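First comes one chain, alone, set out as structure tokens in the form predicted together with its partner chain.
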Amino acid sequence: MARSRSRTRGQYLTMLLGILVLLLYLFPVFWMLSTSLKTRSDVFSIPPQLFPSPVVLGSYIESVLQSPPVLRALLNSLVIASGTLLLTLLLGAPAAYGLARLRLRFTVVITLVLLLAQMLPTINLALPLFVIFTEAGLVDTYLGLILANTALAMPFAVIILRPFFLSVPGELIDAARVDGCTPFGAFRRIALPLVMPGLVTVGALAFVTAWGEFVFGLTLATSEQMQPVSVALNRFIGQYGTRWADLMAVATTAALPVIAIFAGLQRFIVGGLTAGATKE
């Protein structure tokens, strides 16, 4: 008895040094809210305010809802990222389905291109795109955008997705197709409402990437009214000057709902990311 309370006892301390770390770590973070919180002489006081007093939230109407350009980069990120979405999806889980059914070798070679394509730098890839994109029209466009970020986000779902596909039992589908199902309807009635977790957790991630990248709307939007609320943002850095609280604003604004669905996603996400990254 006497032994497991002093063992919870002990295990409450660690909680709190736990709690002492994540607060550290999450100081950023909180420092960018209080900050998009204070008035604009506030947040040069000395010694500095660590919450803010008064709580205003002028710096969010002023700059964020009254702002036109702001509003235009969060519709842009929008549109750009539900694209992403959506595209990924439409080829990202097709994809994945055919390679789990399918032969290891050829399996195998795919899943290698996939993984090498995601290690290189974006760079590489914004640079032809953007002369491709040029003989194309497709710079500056919602569709150029969109195609880009798919490229990203697309060998990423199909290697989470495939192992979703793998632990759907193959005599259920060969059950639908005596049934008088196509291949597709197979896939689409049978397969995909089984792996919805799985789909979930793909779409989420290939939304948060493609609302924060960064290289592509740099590099493919090359007007103001095209560039995602990331290349918005670091405009402003030179744009505001000093005006800390309205670009904290802003930055927040971006955050939000990249936290939003981390925090409702938190436990596909984590492991999304994680899939695969680890040998087990």
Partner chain sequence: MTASEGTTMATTDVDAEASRTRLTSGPTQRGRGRRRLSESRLGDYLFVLPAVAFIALLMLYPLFYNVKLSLYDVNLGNFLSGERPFVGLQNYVEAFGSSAFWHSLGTSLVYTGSSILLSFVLGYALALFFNRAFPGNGVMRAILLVTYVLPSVVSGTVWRWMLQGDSGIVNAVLLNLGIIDEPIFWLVHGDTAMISVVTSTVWVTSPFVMILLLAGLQSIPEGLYEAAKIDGASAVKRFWYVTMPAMRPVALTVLLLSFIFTFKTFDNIFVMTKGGPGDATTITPIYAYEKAFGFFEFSDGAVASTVLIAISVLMALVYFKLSQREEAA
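Switch from the form predicted together with its partner chain to the form predicted alone and print that structure.
Just this one chain is shown here; partners and other molecules are left out.
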């Protein structure tokens, strides 16, 4: 009985600790939303207002809905993130399948190189890519930004997808080959449908990474017409001060697609990450 009470007390304490950590983690998000709904004078009120009173939508109307540069930046981010998602899956899935199914001599070395590439700071890639893309005429283009973000997402995609392909029974692939499938046909008709949770996970994370990427957007998009929304946020930080309410309104709007993706695909993403971590 005493052991049961102790266990229940421990569960409550763990739950309380989890709630406290969650509140601390979400407080910046709450403050961003609260600031975006305040008047410009209330933003600097002392003591600070925790909840906006009155609630105003002026920053959303002026800085998002009636601002063509911000709408263009949101469209740019959508194009870049969608293109990165598609290209990452298009290249990452065959690469992971090859590392999982082909008897390569240097699979371990290649996987280690991918892990190391994943750890490189983005700025280390941005400068060489800027030089290469300048020669290729890809600076300030959607294609250049999609390629750069895909290069950033590819190591992660291969590392996540490889364990999924390893979990596909080899007998299914062999049976498909016996029935007349080509190697690519077995990959497309048998392996890909079985690793759909992994594809959803990688696609969602590639989209979110490209949506919030800043360094490539700053270095490879030299005109305001091509800059993503992560770079457009800088326009609200001026020499004589920061327009906090407008900045937070745009930031909240930019966060909505990310929140929607994680809310809608939470089951796939969490399941995909945990499965990818254990199916080696």
